[in-house]
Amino acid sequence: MCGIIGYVGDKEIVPVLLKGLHCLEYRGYDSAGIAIHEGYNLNIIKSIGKISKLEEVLKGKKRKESDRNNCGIGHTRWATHGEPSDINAHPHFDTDEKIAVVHNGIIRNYQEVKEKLISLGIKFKTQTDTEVIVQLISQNMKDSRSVLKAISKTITELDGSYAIAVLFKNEPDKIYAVRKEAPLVIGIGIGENYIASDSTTLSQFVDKVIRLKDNEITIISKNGVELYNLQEEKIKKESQIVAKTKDILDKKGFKHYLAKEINEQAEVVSNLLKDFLPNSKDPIQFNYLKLDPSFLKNLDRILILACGTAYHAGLVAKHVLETLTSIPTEVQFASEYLSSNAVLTNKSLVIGISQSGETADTLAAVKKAVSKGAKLLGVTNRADSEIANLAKDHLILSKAGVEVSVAATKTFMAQLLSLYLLAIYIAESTNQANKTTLTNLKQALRELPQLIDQTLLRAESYQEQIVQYADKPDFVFIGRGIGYPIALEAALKLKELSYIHASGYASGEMKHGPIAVLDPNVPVVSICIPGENYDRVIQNSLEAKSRSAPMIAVAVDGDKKADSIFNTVLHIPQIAEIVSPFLTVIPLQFLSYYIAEHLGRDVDQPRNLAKSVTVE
């Protein structure tokens, strides 16, 4: 979602802000801009499009040496209110151009506030909800004894989620900032200080950070950071060491971040296994997961809440959890759970899955679930996230490292493995599964890095087989059982990356309606792995083939039946059905990647998408 960067110090401001904006690109955006102090004025430079377009605009802006100040804020915008355009890009001025604001989030009562301000004679220039913030601050400055008072009053009048950074013309050496339900982190330097939407960005500049909580206001200057609550009372917070991420913008020789991240999946799995499952004979080593065994033994149900790719990981987890533990498990879109009345008790476990740990729908859903008495377990890639804070001692870090490309690949793989390990952990804690079954499964997981690596080495072969389908306007992906969520994930990836319409179905549902869309221009991609569902998937595939659809399969090496039926077979190494998602997803990731690349799409930053969706 939108990204914020701010700096106060002795460095030349524009290069610092641009570097910060580049670090925030992975979040997804449609425009970018900066606000800086120049002499006795505030100056805003912004542009629709990539940061490279903003850099071009900045090259044409010559600054006098006497006007150079070293305080400013920057922003990458993902549109929610108002179309992507130069005028709707952040930062935004108030009418008198004395205040500049950047904002990540959404103001739910913006229309009400806007109408109130219009009645007072304020004229708006943009269609954004953000402009009401800066205009409201300006209005409240007229009645307040201080900037802090005006910001505090403004916050009490806004309903929504937000991270806000503010510059004032009359205070050229300070940045004011506040957050509520949206991430904002302060970077502590020596003779300089920063603010940003995430600690990953700040790790490029500093070693220490302070994490803001809801309704905490900060004043950042060159030599210090002050923190206040909404009652304008000063508060103290300790800084934390931030993990360095030196290679966030390093593609390591790959053409795209996405290709790099797909190829990092064997390493991601290997690292997780090293931490949590160093050998197949010992129990899962979730030493910091403090779930009482008696609670686990008395579980009445498990509810998994997630969005997008994380939801698909949850669907796979449902299959594994119910197989190993016999505990009824349900998976819901977080956004749908917000309008449901699902029954939960103090014997229920809710698993919230979010790569960023800041997904707005997921956070709102898990809060609702906890309010009904359920215990929360969080699965996230970010230790410094809101979901990690909510879950506290009931947390699994998927440890995939920074994923720059908007489309999730290695983080999906990390979520899958984390959830498999959790299922085994619960089964071991409750003695619900046969020990031999668990040992065999753990051994299969231990073998995954080598099998994933073997699959990744087939990328060129996949590319040769796949690009012939790049001109097709629609795709259908089918699977059964544990293969069905991978069909959904594959369809999502193709839509995200190539903009080709794609649908995922349980293969048995094809003849209940979807088969009507099949013709020679609609390829069907079947996930066919030996096991209890294999023959049924083959039969459903033959039904599709009889409708003249081009047929593609993901199948194991040596599958002669698949080779004889399908036009194209994306082979993977032999693997047991229960752990097959770790391999079947890889050729389907490559399918989406190579088709999108062939079509000239922006693979790392697809249109309209954001990495971290921090608004509902």
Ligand code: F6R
Given for the second form:
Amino acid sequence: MCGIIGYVGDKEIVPVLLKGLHCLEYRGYDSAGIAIHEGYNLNIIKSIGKISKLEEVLKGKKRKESDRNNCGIGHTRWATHGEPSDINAHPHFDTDEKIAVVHNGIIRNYQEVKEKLISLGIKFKTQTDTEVIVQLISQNMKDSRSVLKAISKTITELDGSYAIAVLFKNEPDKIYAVRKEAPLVIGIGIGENYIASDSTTLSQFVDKVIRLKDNEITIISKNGVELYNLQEEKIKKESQIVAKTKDILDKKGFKHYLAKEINEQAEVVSNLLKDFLPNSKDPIQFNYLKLDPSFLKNLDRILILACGTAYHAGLVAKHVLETLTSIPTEVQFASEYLSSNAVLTNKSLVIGISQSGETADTLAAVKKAVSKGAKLLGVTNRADSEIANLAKDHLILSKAGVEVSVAATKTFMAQLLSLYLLAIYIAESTNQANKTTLTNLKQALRELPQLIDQTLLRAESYQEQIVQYADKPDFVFIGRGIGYPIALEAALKLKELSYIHASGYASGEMKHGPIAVLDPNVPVVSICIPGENYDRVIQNSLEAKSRSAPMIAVAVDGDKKADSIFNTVLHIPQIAEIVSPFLTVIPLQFLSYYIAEHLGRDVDQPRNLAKSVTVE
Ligand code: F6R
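Let's compare: the form predicted alone is above, so bring in the form predicted together with the ligand.
So here's everything in the complex, that chain up top.
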């Protein structure tokens, strides 16, 4: 994880680095720091905590006009090796303080390299794997004819995934950078150049970017960008126009990005429908999908690989895919698939879902699946991500816009819709579902923006109903069939936002063990939508009620049975069970949000988390 920014040009360096770091804060916020040239010195200023903390530290440090050199690098950290602390914060110096490094990723053989360096007399100050990089570069400088040589030699000695940016005291106008299996993009300006962990950040500063590939080394200066391969041969790459993402840090009047993003969900769905399902009579229009209908007709199985919230979207998709296409579909945590021996053939389709497109577990899992002969289809929110690159011929862009809050909300909604559309697309391509069923489903999807809007308008009433439960130490969420993944998603959201322990269960499983945890301090939240599963969910809810648990339901307007059974009913508009996840999730997102807010939690940046999880 972690975010990297680098700048060289005429602008005052500190504000540029700080603005970049704010855009990258979603990647981690355990500590932050910058390295800049000042006079003849290379200085590092860093601090445990968020970027606002670093800003405070920097306010106390005035730079002399004569010292100004506007070349520097910055970093925001999610701790992997070594606890969050001032000392472990990046950038890191070599022993002589002539080289400063920031790093995103992990160095797998760091212990080995560290021992070798210690045997040469080098003393380490931090517990990070990053310090190994800077000390190794320093060591390699001793017998290398150039800085470039020292960096390429260092790279060949490191095993891991990383994006690295390096400043050298003796080269005050240059930034060196390299990447392997971690994102790093160059921003091309006029009389200034940048590097950053993502192009969205760069779009705040420049119009053009160059994406680095694995093991490509760049040297950026004010007026130029040079690129080399590991053999130190110059290489050429064309720049690309970067999609402008304006005002990503604007909360648009909401108190938190999370509230803004929950409230954008009707718009997200409406935009996706405009592109992919402009009317319910025509087939789905996926521009980036070139799946051969004969391949789809002969599919032996579909395997969905994802993590966290994206995994929950995958569980909903399994239900829809099997209902519409009858193709056996399995969903696995990407991290678990890496340890499994799941059978895949060249007749299998693997769907990798990742909003960031950079999740290390998901990337490793889809690569493993492809190596077994399966075809990869990617669903991501980031067109410039690694998963988009891996799945370029079979890609669905979920187009939810930038999601700043660490907890996924609107991107979950966009994943859901993308996957429903994919299921219809496969059913249409293979003629597997009844035409009327498909038209009715498409019609139901087209009605969603209005229904989502009506649900969002109930936020205040949800808040009034929910905060009374904020002191409960444990929550249980239950659902059946298509409601079960939403119970899992609700439990995840409550845990990450409020730090209250919560579990999601298939409602029928309660009696097989979990029911033992129930007492008046453990609210049970049931998802009970009229349809195939309704009676059984009600039955399981009554069993919970008999154990004195406070009972909350998500139920449709006019559901008198729910009103009579539950202590609190979070009403949603009437909706067909098959599309109900689009609505049932909304009051549950609000439940987590309002409880977290009531408890004074850091809603947009919950402790210990980062949005882009680039370590396995
Ligand atoms: C939860 C959340 C995470 C992500 C997970 C996968 O709110 O955001 O569980 O869903 O880390 O991330 P992506 O979708 O970027 O692969």
